[in-house]
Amino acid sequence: MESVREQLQIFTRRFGLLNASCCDECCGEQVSMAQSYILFEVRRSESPSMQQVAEELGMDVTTFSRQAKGLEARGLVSRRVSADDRRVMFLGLTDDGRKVLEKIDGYMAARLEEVFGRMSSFERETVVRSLGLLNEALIEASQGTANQKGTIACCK
């Protein structure tokens, strides 16, 4: 098993997963990798709850906050508190949201394309359906576990 986790190391370095900022040629924004998570969490969920989002990203509640309301005095979410439970608050992304993340998407579209265009279609289709079914799997692995689902991480 170590020659896996040491091809999971090199893959999450060379892919950029670790970069602390994204980069100006990104979207010239300089959001953080954990920023951009919680855009694409906000975008893909519709209008989901800090809770979820940060549930859904395993990050505890308090730097969850302080990422969103960074985001949300950049004008890039926005929070709305539910009317049935005034503790909860919904996020939305805001058209200055969008913008970035459709920038970030454009970005990250064009370096997979560059990867993937130096393999074959049935290896692209491979990766592809590798990746979903390691996903899947890492899901069936940490269920019934502390872990925050989907990870196998000792830290987050």
Second form
Protein chains: 2
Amino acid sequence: MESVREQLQIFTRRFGLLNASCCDECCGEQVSMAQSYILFEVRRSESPSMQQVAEELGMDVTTFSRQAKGLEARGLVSRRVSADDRRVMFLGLTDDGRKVLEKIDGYMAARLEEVFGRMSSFERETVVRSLGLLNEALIEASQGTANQKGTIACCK
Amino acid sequence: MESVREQLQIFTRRFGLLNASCCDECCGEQVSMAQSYILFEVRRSESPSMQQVAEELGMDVTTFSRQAKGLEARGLVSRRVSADDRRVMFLGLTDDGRKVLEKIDGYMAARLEEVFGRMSSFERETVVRSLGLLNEALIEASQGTANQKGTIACCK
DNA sequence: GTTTATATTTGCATTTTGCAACTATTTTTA
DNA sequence: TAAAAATAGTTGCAAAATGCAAATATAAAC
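Since we've got the form predicted on its own here, give me the form predicted in complex with the DNA too.
Below, the chain from earlier opens the complete complex, with every other chain and molecule after it.
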């Protein structure tokens, strides 16, 4: 199991670097890694609240608050107060935000093409399926043990 | 291909959170994420130089220099000047450093057990093999295109 | 033997971070 | 229903992390 840990560790670190390089190559210093995570997550959820995103990203709410404000100031993210509960704010992407994210997507897609292009189609399928398995198992592990504290807490 | 990107993005983010939680649960605020990366990488390479580690981690050398100094001050990392070239410093783990890293390993292993325990042995094997494929492809992609700048730069 | 290149460190200014405390709103409860 | 407790979000502040430019020390090149 230790080698798995090593593989995971190395892979995620390298993927992170890839990601970071895409962030600044595509949008000229405009978007930090954390910010791209936020944009990504806002798009993925349907108009999530501040809390929701902060929690999903494992980011302190206060830090998140500032980041969100920054993204709003740059016109990449919109915020509106919930009608049901005026304490909560829903986040959304502006057109510009969507555009920036699509640029990052483009860069990432190109890099991933280089990576996956080195695999056979069988290997590619295996890898894709594995990622799905990993994500599911991670979610299950974090939900299934929600009552026993101290265990996995990484998603949702 | 876009869904792959999404899977990768989400997985690496979550794995990062898992990792972070292990860092501070195990060693009481002592070790930051970046520092655990450094310890991990120093162990993995055989007495690497400062440059080597900094580059592998995609960290600015100056930032790295300070982090390394911090780890040395805490007695987790040792540094010795190379005999061949007195400009370079080789890094190594102290016994304490090794111990801290092993503690993190232990936490991670337990969490990963929870995750992988939810898979069949066939699934597990598939996942492990996939991670190997991914890492190899990533290295190849970053080396194979070393001459064409602007492409993947994440490893070694 | 002087110039150039390399490995590492420091100065400094900027940014990021997280805790504690605050505001505004909702929910609980007595 | 009025007061207390809980929740979502924001700000103050101090600590940490970051990165560029410049410095040091050593090695390689010419």
